[in-house]
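Next up: a single chain in structure tokens, the form predicted alone.
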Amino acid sequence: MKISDSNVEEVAFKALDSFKIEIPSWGFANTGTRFGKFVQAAAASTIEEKFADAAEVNRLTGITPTLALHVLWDLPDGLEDVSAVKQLERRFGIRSGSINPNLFQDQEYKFGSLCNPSRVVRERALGHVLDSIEIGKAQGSRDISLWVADGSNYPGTQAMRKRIVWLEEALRVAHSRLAPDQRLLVEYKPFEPAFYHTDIADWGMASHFAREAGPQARVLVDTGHHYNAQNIEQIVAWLLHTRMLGGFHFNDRRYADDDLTLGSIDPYQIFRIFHEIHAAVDDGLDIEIAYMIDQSHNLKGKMEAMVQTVVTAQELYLKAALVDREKLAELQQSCNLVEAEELYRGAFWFDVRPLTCAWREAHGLPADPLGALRASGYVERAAQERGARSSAVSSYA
């Protein structure tokens, strides 16, 4: 298919409509650094005001029916808040999304959770997957997103090789527990919290715990999970050939895990990890991936950031679906670097924006989701509505 081919607007409304994307919970609240939060008085502080900012945005933008939910954060006493969750979900016309366990604020994880020396607190947070895998399947959730924050700080003081057989135990028996319509996304970081080295650095260890895990389990890929200039694409096209890829939390980053707006720094890394996804479809890979977005919106507000990032997202994906990629095929057979990389740059630069207007307006969205949220006065209304708990402790750091 070339971009100019009258059949273009088609193409792209196809695209569109398989698009969806789930979008955080946490990315609602007031958030910051290790050195402090920044509070927005507009910012949700209850479960119920999560949910219905994910419903404005799912009116705004028509792609986000799912909302990603933190274990400790949204559900601190676990299946006893499944009920209300399920109400909240009725009411605003949101689902539950992903479970993500919590394995990194308590105390005792000081010295790590699964990998701890500690066979007590391995226990316990063992205990914390599991009752995340209970919440899933009360919730009906796919989902449960792992991110194990496990590591050392200094050379010696911990035996690598003891805390990969701990976390591989603990996965089995995580797995073991799943529902046969559940999956286990093992995501991974290289540094941070853990500054010598971390259990699950990057996508060669996330590859061997979820096969290790067993056959429900894959790879989160995390855009900001990765050393500065990694070729974050090269990856992507591995996990689909290993039919190893589950899922990623997008964002963006100048350093490394800044939890920046997508696409606000590097736009093309992102349609180029799309064009592998489009590419794998288009060789007839069986895949089943989970678009989310993993953003700590500090400085921007909440709302407006969560719809310019769907937005972005939104336009990206369908650039990278009108790739001709018959064409660009024989370009990369015969060895034609440069007319490759302009046909290829060239569906970059193509202005989508005028397809996505008219699938919103055809689909009775608002052409233009920001400023509709904008002339809306929602971010105002609950500015005042929920001004006075505007200072509440942050649940993300």
The other form holds:
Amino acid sequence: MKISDSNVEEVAFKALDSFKIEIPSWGFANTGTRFGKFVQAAAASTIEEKFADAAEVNRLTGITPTLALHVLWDLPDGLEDVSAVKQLERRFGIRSGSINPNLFQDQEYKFGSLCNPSRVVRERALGHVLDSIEIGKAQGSRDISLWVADGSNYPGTQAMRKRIVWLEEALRVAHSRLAPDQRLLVEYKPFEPAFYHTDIADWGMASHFAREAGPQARVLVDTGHHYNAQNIEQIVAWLLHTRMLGGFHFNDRRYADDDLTLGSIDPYQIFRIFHEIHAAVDDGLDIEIAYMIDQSHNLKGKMEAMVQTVVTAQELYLKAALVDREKLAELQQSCNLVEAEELYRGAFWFDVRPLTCAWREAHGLPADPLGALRASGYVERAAQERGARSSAVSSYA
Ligand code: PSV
Ligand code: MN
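Go ahead and give the structure of the form predicted together with alpha-D-psicofuranose (PSV), now that the form predicted alone is out.
Then the entire complex follows, led off by the chain already shown.
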């Protein structure tokens, strides 16, 4: 397909029909930096408010039908909270998405969770993962997104190989409890909160752990969890090739895990990732990828930032869908470097906004979601209703 072809709208609509992205409950809550936080009157502080915000984002964009839940923040009483969450699902027309165990917040995890030298703490952490799997089953959520924050801060203070074994053991047990349609997504991160070593530092380690866990485990790529010079699309290509790619946590960054809105710093990076995925699909790879947002914008309004990211993800997904991959393959084969690059970048430069607007209108959605959010007065109403209650209690800093 060439961008100039008359069937561009048809191709674009098909691509847009296939794209959904999950939003995180914690993206609507007050969060901060380790130096403090600036509280927003309109931020959500209850799970009900998070569902309400998610429903509004879905009303505006039409592509966010699921809400990722963080167990301790959203279901503090575990399985007992499931029926209340199901009621919220019905009331707001939003389903719960991935279930995120929390292995980083409790005092017991000071020296690690699943990799803690203490068997007692490791068992407690595993118990929480198993509870989260049960919550996933009860909610009908497919994915358990597991971020293991473990690591150490000083050389020589922990036995890295012992910790590998402990983590392998725990993941095998967790995997054995999955229902046939559930998946375990293993997230990696090179540093923070640990600053010397982390137990799952990169995609290779995450792939290893996922393989050790079992056939329903995959790797979760958080775009903020890489060193600056890393070629993330190559990592994605490898994970596609090895059939280990399970999903994404999308956000943007300039330095580390900055959790900025998507495409605010480097939209080309996300385009390149989507291109690898479209290319793999064109090649007939059978892949199931969960697109999720994991951002924690501190200064922008929560709702505006979420809509911005969702719209940006949709635009970049579409731009990458419009790369003429047949032509590109010819140019790659003949090593026609400049033409190949221009064709590739041409899709990135191409303004897809008229196409996304047309698609939204065809689906009865607002052509301009951000403008429609402003016009709706939703944020002002939320600020009035919630403002009095917003406190300095943070779910994650
Ligand atoms: C850790 O930085 C992370 O990316 C994990 O996915 C957590 O679940 C999430 O952020 C919490 O904000
Ligand atoms: Mn993440």
